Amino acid sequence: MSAPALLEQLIEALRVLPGVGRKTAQRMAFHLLERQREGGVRLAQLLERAMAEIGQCRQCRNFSELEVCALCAASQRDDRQICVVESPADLAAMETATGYRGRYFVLHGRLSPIDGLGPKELGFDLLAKRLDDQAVEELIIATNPTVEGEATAHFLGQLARERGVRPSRLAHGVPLGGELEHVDRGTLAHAFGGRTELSS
């Protein structure tokens, strides 16, 4: 037979999306063709533009089509705090959940020599320059509480201290709404060791 039908090619292409297998891809293709042609065209155009135009902000390395992203450009945010996260998704989660009004820095990964991710790939030089040049007082290290995330946090802590900047780390402990019985041992030990006084 000749080249596979266009529909078949579209179904295969949709599988590039995370968590989308053959069956879901088929359902998506049929849905768009049957009911959402305009939405499909709009998605195609935005995908094409986004893949071509979205790069990293020169200052915080977050995704942006601008040289300096909206968060870095916003004058009402506090320059004295920088929160370091592993990914743009983590940044989005911080923005949604917390009332944080400082700046950000996105690593796009964590220290992981096995994956070829060293200080250079994570933009440590760019972060160091920001700490040197700007009046930063606190570096909030919000890497994930994994082995590699902790190693990265340790490294970042040193980087901050060397420049007279106070490093801080997200609190670890029992998650809200969690039951002690189901919390893993490491977290429970950490929460116990870091217990705080009950305010009256």
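Can you switch from the form predicted together with another copy of the chain and show the form predicted alone instead?
Here you get just the chain by itself.
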């Protein structure tokens, strides 16, 4: 069988992106070839450079071109708090939506033995070293409220408590502006179980 045509290879290569099926990849390929050849060349060059030069920060594991990322190098951030997130996208969301000024740690996943993701792959040894070596008072666990995310949060909580660090968990439940009748049962049950006292 002969090798696929170059256009077919391009379409298949574009399908590596999340949420991109065959038709979308085909549309992208046709658009690049019909109207954006210069942009396509620039995209190819930047992709190649990014794949070669972007690695992980040695402290927080966020994406970085440098050994230590800008967030870890910033002296004005609070060393007493570390917020653990599942992905660099989660870190970006926290930075955009909150006034959090502490440090971060990026897992690049969540505990999932079926996917081959255990404590070693998620960098728990590096996090434990940071908790041992630094004056961290609080570990903020910001994993997603999935089965795997909750298991990861439980493991992280134990890791923190063993080192005398207070673990905390992001609140989950009814979204701000949401109406109870439109909230799914699981979210409502979780919110009800995690209710807090109303301060005066």
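If you superpose the two forms and keep the largest set of C-alpha atoms that fall within 1.5 Å, you have the rigid core. Numbering follows the first chain given and starts at 1. All values derive from a computational prediction rather than experimental measurement.
The hinge between the rigid parts that move between the two forms is at 54; the other choices in 54, 115, 125, 34 are more than 12 positions from any hinge. The interdomain rotation between the two forms, with the chain split into two rigid parts and fitted on C-alpha atoms, amounts to 15°. CA movement of residue 48 between the two forms equals 2.4 Å, with the two forms superposed on the rigid core. With the core fitted, the CA of residue 20 sits 4.0 Å away from its counterpart between the two forms.
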